[in-house]
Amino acid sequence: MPWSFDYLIVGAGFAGMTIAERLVSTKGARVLIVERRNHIGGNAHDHYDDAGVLIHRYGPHYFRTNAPRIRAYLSKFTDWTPVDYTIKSFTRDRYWNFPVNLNTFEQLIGRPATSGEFVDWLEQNKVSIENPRNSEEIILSQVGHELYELFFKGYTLKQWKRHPRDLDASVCGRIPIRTNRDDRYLKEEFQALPSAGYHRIFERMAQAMGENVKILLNTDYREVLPHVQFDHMVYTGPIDAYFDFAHGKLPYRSLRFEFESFEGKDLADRESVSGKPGFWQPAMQVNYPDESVPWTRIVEIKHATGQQCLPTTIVREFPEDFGAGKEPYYPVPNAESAAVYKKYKEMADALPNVSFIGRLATYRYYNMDQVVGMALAEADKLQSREI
């Protein structure tokens, strides 16, 4: 006899959790939740590594959020440890501040300045694009073509294998550009950490569920759909996949993770680079936009997690084709993908059994806060309506 559940839900992450644990709370339904990796939490999995740091495992995930709503949630399962996330670009043999702002200015021209010289400068050395069209567009709009050869081109031709003004004007135009000091990476209000990690989180959601929920780790949702009966799917995975690729892949870029640790005289002789003992580097995130090293940046996230432990671990980001064995991180944001999965789009709205939620789901870079409020939304949804 078929296993009976309310709600099949594919996919562990963000998206899969919240949702499944609103259904489960709020509904009383049965759910169950397929994973085809060994572990809940999707991409924000993180864990000890054998050096006893915590690490993201799938590249650091930086927690911020303007929703209370989103807050309130999560707040449910974690404490929070805040965090001013604050990254440098490494080129030219040194250390800079980034994002843009006054004091990367004054690095460039060596001396002290004040905003106005740095705004007077800007104007002087920005191109004149009314409606930016691309990424390359963006930036040259906003701080001319010095500090776009220097931050921009280089790390975006590695991170998308695309040349800037082959790329929607999003994808660089999301970083900040600042007059002042501000040498945060982010500006939402809050931004934190969970203390006790983001695996947390995720066992908390589950042990909420109790016996309502079945979490089925190392499987493909399609094996289980012969022996399953259900009334609605919840799917996060990639949408193309879904619909068995009718319409052509979409393009994604993938990643290759690095991770090496450190302690002793190893970490010892890293101090005047990282400017205090136990870190290897001067900041949590160091961007390598030169186009002859090989990784995009270099992550410390013990930096952010304010983990009290002697030997530290970093990782080294390669950015790679997407292809057989490869995971999809970043979905490509051009015109032509736009057009593929807009067919995609067209064939899941015509399923009202299925909900297409999540980053691969909907083919589009969203934050984790985005996705969990794209999860609380459609768990309102679904609890207005009897299946």
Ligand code: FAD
Second form
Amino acid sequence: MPWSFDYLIVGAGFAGMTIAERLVSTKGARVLIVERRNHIGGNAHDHYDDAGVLIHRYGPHYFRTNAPRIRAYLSKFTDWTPVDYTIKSFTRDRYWNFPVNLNTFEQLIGRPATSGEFVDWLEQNKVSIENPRNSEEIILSQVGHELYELFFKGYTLKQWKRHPRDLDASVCGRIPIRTNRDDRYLKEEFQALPSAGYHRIFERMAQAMGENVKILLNTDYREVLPHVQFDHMVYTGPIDAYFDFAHGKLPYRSLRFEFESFEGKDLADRESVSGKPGFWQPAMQVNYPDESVPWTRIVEIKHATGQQCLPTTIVREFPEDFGAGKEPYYPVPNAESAAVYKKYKEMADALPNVSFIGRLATYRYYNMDQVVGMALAEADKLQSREI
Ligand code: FAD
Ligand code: UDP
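Got the form predicted on its own; could you also share the form predicted in complex with this ligand?
Next comes the full complex, this chain leading.
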């Protein structure tokens, strides 16, 4: 006798967990969530490491949003700790304020300056490009060659193994450029971390679903297909894999994370660098744009979580090609991949009983809030259908 559910949900990240919770809570649906990894939460998963430090397992996840509905929805599952996410860039043997702002300009010219001076400098240096079509053009059009070479070119080459001109303008265009002293990394109105961590959000979502949800971890959905009956599938994995790569493989970038923990006593000689006891580096994230350095950034998330503990943990991110045994962390936003994705999207649109949502299933470089928004919208759509 096969298991029977209203919905089969593939993937327990923000997309899968949000839509599952909505379908259960508003419709009383019975859902099965199947997750390949050994935990819920997808790439937003966090946990305490062996040193007792709360870490983000798959790279730093800075929550931010401009959307009241998304914030209100997630607030059912968490309180928030406001964070001004500030980072640094390390190049030419020194730390720089980043993203580019008036402080960065002063560091560049080696003396105090006014906002007006920086605006004039930008006017003289930026390249006139009416409609920037790629990541090189968008940065050149905003700050010119010197700052582009200093902060963007090498980082982007390392991260994507592609020239910035072979990436959509949206990739580098998401980094703000400011002429005042606001050096927060992000632009959105609401910037905060879940007070008890991301994992607690997912646990509470699961609790809210109670007996209407069954979550299978360590399982590829294809293993369960012969054993379950369901009316509708919500798929949040890579879209090309769903269709057995019928139109060829979509490109993704992967990462290798190297964690390193330090006991409080080992951090004394780092204080001159970090500026405060108990920390290894001067900010929650330091970017390394130089091509001679193999990692793109070092994250010390304790700066942002505000965890009070003596040890600390840093993580170096090494960009890698995607392949067997690697996670498809980043879709690659450019014209070539968009053309391939379009073919998969047509196939997806022809399947009325499967929804494709989330970063991998829609092949979009989406932040967490955008993925939650997409899941809420899809839940609305499904709720209005009779199953
Ligand atoms: P995922 O979190 O990828 O979840 C999909 C799940 O599906 C995975 O757990 C996967 O194991 C599972 N799955 C796939 N295939 C199968 C299968 N065949 N069977 C069973 N399960 C399957 N966003 C922000 O807002 N702020 C940030 O600071 C931020 N930083 C990021 C840093 C990094 C390094 C990365 C990679 C992403 C970052 N993001 C950030 C983006 C954020 O991770 C995503 O927007 C969000 O997690 C996407 O949720 P999702 O559910 O679509 O996908
Ligand atoms: N970027 C860069 N230099 C930096 C930071 C970012 O060139 O110091 C570019 C790079 O191409 C990167 C993109 O801007 O992939 C987006 O950066 P973000 O930090 O938002 O990336 P994510 O956190 O999504 O990896």
